[in-house]
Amino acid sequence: MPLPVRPVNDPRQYDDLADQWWDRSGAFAMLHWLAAERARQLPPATSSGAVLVDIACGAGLLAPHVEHLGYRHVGVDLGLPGLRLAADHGVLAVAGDALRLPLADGCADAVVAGEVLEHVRDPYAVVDEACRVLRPGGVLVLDSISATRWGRFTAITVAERLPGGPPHRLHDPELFVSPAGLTAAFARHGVTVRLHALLPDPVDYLRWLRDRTRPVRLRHLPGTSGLFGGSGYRRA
């Protein structure tokens, strides 16, 4: 049965694709390199009760990177489907808007908001409540893709293109974000970023193209033109 055509970056798309969340071969096999991304950057808890908000958690595709790490793991949607599937894989689900977290102040050890900032109208919305939700001297990390015409290009006409690359219509590029307003934002917020380019593995995706079950790294490399990714700490 053929899917419905929905308006460029409607979030029912995620729901269409909902069988294809944990298919690492799929139309979200990127999502899973960047879930192995976000967890890489995100330190072990320091405590028992330690807990991970992860903003637009999609399936939680995260919880397998960050199981070892010791956090309670929180998980925060909109889209119904996906979170029934984080659910299954042990993530505490809440339903809920990235712009209006469910959550109190400060509730956070660490914060991901990953895949989430260029698909809203008001990405600085996004960061005040990640910030909200963070503790004093908690990590955060993210990652987004770069208003510029070399962002709109890979983001867009290629990556759409090609195999493990988001699906057609999922991204809007009117809806990029700026790095440098982000990490003004994040700064006015206590929290310094420090951001870098994301860029598969060349060698990793030959290996995945040949039997799409190899996990495929993201490299860190200077700049932040197109997909970029972070990290950084609140000021405690």
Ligand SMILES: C[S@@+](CC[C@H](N)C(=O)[O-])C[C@H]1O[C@@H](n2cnc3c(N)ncnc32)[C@H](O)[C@@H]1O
Contents of the next structure:
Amino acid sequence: MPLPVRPVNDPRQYDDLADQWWDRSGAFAMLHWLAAERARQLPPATSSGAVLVDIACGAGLLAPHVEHLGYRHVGVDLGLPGLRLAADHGVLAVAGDALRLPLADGCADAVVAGEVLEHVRDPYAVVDEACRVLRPGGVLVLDSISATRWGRFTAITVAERLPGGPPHRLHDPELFVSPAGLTAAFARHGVTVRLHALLPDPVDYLRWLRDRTRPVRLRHLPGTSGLFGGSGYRRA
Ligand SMILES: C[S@@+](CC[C@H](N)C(=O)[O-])C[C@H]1O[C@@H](n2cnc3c(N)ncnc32)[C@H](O)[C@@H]1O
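Okay, that one was the form predicted alone. Can I see the form predicted together with this ligand too?
Every component of the complex follows; first up is the chain already shown.
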């Protein structure tokens, strides 16, 4: 059956594509590669019961990558089909808005905001919420897409046409974000974030095109003009 045509960036598109979430060779393949990359930025939990808050967790693709780190993985998202899949993968799944997280101040030892800032009207409200729930000394990991010509070209013109890249109409380039603006906003909350560009490894990607099995590593490059990611700690 054909999928409904939704407005650009309508989060219901994730519900329409729910059967794709956990298909590592399907429409959300790149989110699996990004999840692995995010997990590499996270330190192991330092106490039993340490909490990782995964803002806009989708279907919990981060779960298998953080299992060994010892966090209680709490995921918040608007999409109920995704949350059900996240729960199936061991995530404590909470329905809620990234702009008003239904979580207590300072409850998180780690906060992850992966591929969400470029999907909301007010990314700085998500920054405020991420920092509100992050305890002093806690770690923040994020990735997003830069509001530059290069960001639009790579994420829309190129990536939407490539296997593994995001489905068409999922991104509204008007919502792409300013890395410098984000860094400053985090700094105002005492979170020093270091950002770098992220690029799928070309050799891995060619191999993935051939066999669609082994994941593609994301390489760190200087700059932040396209897909970018980074991490930082909140001042203790
Ligand atoms: C690109 S997906 C990323 C999902 C997940 N972080 C990952 O990387 O696999 C964007 C997610 O943001 C969610 N989302 C969009 N706007 C949201 C909001 N205001 N509050 C919570 N989740 C939101 C969507 O439902 C979707 O699951």
